[in-house]
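Shown here is one chain on its own, the form predicted on its own, set out as structure tokens.
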Amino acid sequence: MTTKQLMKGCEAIAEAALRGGCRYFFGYPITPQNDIPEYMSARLPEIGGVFLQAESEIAASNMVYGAAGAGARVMTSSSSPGISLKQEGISTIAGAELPCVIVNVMRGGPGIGGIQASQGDYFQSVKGGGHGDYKLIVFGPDSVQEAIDIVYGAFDIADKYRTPVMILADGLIGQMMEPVTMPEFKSDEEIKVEKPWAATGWHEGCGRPRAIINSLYIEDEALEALHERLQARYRIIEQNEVRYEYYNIEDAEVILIAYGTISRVCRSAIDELAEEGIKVGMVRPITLWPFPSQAVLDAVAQPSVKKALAVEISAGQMVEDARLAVNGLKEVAFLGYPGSKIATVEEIIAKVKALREE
């Protein structure tokens, strides 16, 4: 029988990363993700890994660049303003085609903002927070357990596509405690991936060319070749890595679209509405990029559906991707607040009833 244990989200994310093969962590403290580096500082040395608190977020992102370039499984974490500081490094990592895992435990903004939960970093994460035409694979877990499962597999995905993977968890996920099941440590054989491109040492007669880790391309043709590789890779990711969940969508009159912890509030609202005989369903994106556009369209296109409602802990960001997916077929309304205010079950129910009467 699998034993469950009660764990805080940030600590569970850190332990899942270790079990998924992470052996290097570079970061800098900021609330509400501080439990991740604190946990890593104690646990990584126990398993032969390296923890280093950098002098800044900028330095931490460049340390990730170095470790990833040497073929290591490496992770960094931060919260919203800290992720902003890491953006040049993240763009450089993407341009150098390096795998790594980045965790953003979101807090309110803009600016320094507040330390409560938010989903205000959606645009930054899925539209490219740094410069240039690049993408991150972005996950939005709705529970501590799902965060564990995603982080555990994130290093495999990053290695597979030679690209950064971001886990976009709002502050509630990071700070709540839930009963979870922790996966077993992956074996050395499972985490050992051939990386002929990595800079792991070279000598005359070793039988392979020098590894050069670089994102600078002076010649137009060389930069164009990089982009051809990146864009082709992104199309493959869009084909293979879209994840989402349907909840109660059959014969629904209204479809809710939500990710992260607010989707759990939506689920409660859906259940209460069902007791009143009102059929409401939900599409929950698990990958925020690639966004599950077809799944959203298919759910909203059902003949029974009158309207859709995007619910977020923000002033409205994911709603734009939802509207692009639906492409004007039906109205996609919005409910959310800037900062860290969270829509209640009662507010969601009231909004759904108002939409049905319009």
Given for the second form:
Amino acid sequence: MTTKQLMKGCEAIAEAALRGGCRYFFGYPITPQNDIPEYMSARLPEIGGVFLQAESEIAASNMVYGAAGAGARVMTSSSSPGISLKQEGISTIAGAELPCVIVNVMRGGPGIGGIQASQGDYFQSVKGGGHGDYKLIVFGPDSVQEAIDIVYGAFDIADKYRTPVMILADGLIGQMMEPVTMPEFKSDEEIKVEKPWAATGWHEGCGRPRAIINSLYIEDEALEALHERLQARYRIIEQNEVRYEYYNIEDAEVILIAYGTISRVCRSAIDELAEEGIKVGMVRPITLWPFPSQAVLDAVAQPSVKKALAVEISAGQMVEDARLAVNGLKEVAFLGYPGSKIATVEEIIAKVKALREE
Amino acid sequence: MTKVFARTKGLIDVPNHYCPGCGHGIVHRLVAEVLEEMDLLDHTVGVAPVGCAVFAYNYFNCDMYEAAHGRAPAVATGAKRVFPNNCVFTYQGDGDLASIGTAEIVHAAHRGEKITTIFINNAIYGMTGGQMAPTTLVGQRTTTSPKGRDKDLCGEPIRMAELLATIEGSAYIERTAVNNNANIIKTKKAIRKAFETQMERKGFSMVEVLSTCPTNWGKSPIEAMQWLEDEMIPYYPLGVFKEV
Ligand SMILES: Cc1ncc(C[n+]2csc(CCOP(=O)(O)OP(=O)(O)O)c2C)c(N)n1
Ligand code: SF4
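Next block, the form predicted together with the partner chain, ref. the form predicted on its own:
Full assembly next; the chain just shown is listed first.
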């Protein structure tokens, strides 16, 4: 059935996860993502899964490691301070080459910060977060529907690459209600992935080697081999998984670069500017890692483009990746606030106009 | 000739890295023997700690995890929830369980998690070179308590078996020691009882084993066994603290 229904972001993310194959959830309460564990606690037992409220985010992420190592489709969610605590588990999961899905409904930081929407965890999500050389596949949805579609496929991607996948939403995506279409439940066949490496119970002659779920590589060669595997995998992910959206980029004078909630404000600004006859386009990264560097460069390199402007709900994080992509070819300006403020349509319009005049 | 003794199938036939006189080797063998005797090996999953037993995954002949420091009970929880019929155990030292991992062990017990924990209390951090543990005795010298543990500064050693026995979800909690043959036999019985408790789904089970670290205690293996008996057992009484 493809009828539209009105759903709150967090609940929609939870339901889409179940339909995408999630059967285990370990989490800890924190605003503004509480609707995810609450929803999971009611729904997972109904479909034969397990919901467990852990004693902390540290424990939750290590429970995810345990369940992922047993071959399960497992997920956790939290908000910024909780995600900081989960980094031990996330680094361990990445080091042990295990699949899982993590949702971060970002709030303002640093420290306990505030509970308003924020994009302040971009660096933490795409540059590592925990210790060691690893990457997460990171998505930044701009609507409840896109969050649904991403979460629905996230378990397949995690299993395919044996890599944790993170959905980086903000408090607005998590809390707003939008009309959405829910995909069908994936069948048992669809979500059953061969995992001969999983720790399920073993005896000689059972058809697979003894499982050791581990992120310790004490011998130099073993650690080197891990990194060769990881880096080779990351290159393939960069080739296959980059997602972005272009909006009105043809003949644009200015290119906006924005992801998540703030990209919707940018879209409104672009539409208003178009009515005034000012052509502005946007590159909207959907994967934050791998970052759509080529798409950003192609858009900004167009002869019509004078300048680019990155807009974020932060002090300027993604803008660094945008600048790396453009590599000095043209100026990439920045507009954004790290606190409780979000750039308005008017501010974006004013900034674009100022950039045209410079 | 009749064979009177054979290596347990629960241990892989490789040399281990434990120091001479270390209690870890003894307890490994006891755990492995119990798993073999109870016919559990083919559906057992173990979780190794960070500590001297970090390579336990190379020794126990079953599927294994290596957990981050202190998190073995959380990892075991994830493993057990996915396969509730498996036998899941953690093997942890006193820095791992009684310091960095106190939240995880307390809440595994609190949830009545159907897992078994083998807790090696050697009153010191072995792997990192003999620093003070929460279990270090008052007056005991370590590399971070060079004048001996000062109770005004660091408190007095924590008794985990007693603490966990107060938790409703704990179904079997016993403290044993490996200082002599009689106590080693008692330790094996306790380990068996703990695994039985798990397989009967009664709740959380733990055996705290008073063990030796001759290397970091600065003692010979024999002196270490004597020190365990003279100094540790009086502070850490042996016995069953919880049985349901
Ligand atoms: C997060 C983290 N902190 C610290 C360490 C360093 N470390 C490794 S083993 C250990 C203590 C181990 O002592 P214990 O648990 O008593 O086990 P033993 O070596 O005595 O068997 C520490 C602090 C680590 N590996 N990870
Ligand atoms: S350092 Fe101590 S605990 Fe570690 S193996 Fe040696 S004797 Fe055993």
